[in-house]
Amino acid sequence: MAQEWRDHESERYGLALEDFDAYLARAARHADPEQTPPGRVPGAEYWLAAQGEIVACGRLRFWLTPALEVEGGHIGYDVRPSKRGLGFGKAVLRLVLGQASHRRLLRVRLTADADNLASIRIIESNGGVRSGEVVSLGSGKLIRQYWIDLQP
């Protein structure tokens, strides 16, 4: 998947190309509150495989800042390129949401670009409720604000 991203021009998993035990060590810092580096929020990682392959990653962010209630949410989800559009995203944000809930989260915030049809398709997929648009400070892009309940 990691090459695959790259082949894609992203280096979103250049580190786990390069030393795939120095990303678990990173995944693992990242997860712990008291190794979290400064300035991030700390927050765990998730795998989706199908048929022996990694095909979609999930992170869930432990809290928001007032930044990430803007633009980032708890939640980030990709789905490796050659398997968009089989219900990986879909699936992949549900076992997300599924740890969300066990950690004791009520609400979770999601964010997406406006134009990013197949994300916004799969936020409300998933119970995910539009609550706003922001123009990205980053990127310029506009953005949809999602609020998604979750069971206690």
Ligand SMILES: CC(C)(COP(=O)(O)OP(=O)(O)OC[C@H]1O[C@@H](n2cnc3c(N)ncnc32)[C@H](O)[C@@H]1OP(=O)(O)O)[C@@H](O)C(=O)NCCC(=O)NCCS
Second form
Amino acid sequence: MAQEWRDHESERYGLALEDFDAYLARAARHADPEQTPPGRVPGAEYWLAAQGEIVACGRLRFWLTPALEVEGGHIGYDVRPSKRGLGFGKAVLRLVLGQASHRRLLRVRLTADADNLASIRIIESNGGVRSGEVVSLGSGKLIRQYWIDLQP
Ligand SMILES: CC(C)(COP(=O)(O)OP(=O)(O)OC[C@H]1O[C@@H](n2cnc3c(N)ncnc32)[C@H](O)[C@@H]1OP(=O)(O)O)[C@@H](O)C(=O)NCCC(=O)NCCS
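Next up, the form predicted together with the ligand in place of the form predicted alone?
All chains and molecules follow, beginning with the one already shown.
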């Protein structure tokens, strides 16, 4: 998966290619509130495997900051380039919502670029209720904001 990202899209998983143990150690630090770097909200990373292959990744932040409420939200996800359009995006969000519920979050924030139609579809089909739209201070792009209520 990491190699595919490098070949097709970005260095998102570059560290996993260079030094997998370091990637795992960083993920463990980011999940531990006592080791999280200053200014970073702790969160967990989950991998979705299908037929023995990692196909998607989901990330859950354990709480929001005012900035994350505007852009970024609680949850992020991505699907391996060669495995898109097969429902894994919807599945990974559904599974991470289960983890959020398990952690006793009652409501999660999600944001997506307004032109990321697949992501908008993923959020809305997982119960996302649109609450607003803002222009990103970082990218200048229009962002849609959603809340998803979770079952206790
Ligand atoms: C966005 C992303 C996660 C979608 O993953 P995916 O596995 O292709 O999504 P799914 O197969 O579950 O498809 C979800 C829905 O989007 C639709 N869809 C997929 N690609 C689409 C596209 N290019 N344009 C419009 N709709 C699209 C699907 O048809 C499906 O809707 P449906 O069930 O009504 O048919 C993937 O493209 C990705 O990893 N992008 C880069 C990272 C990213 O943008 N993450 C989200 C940040 S908010």
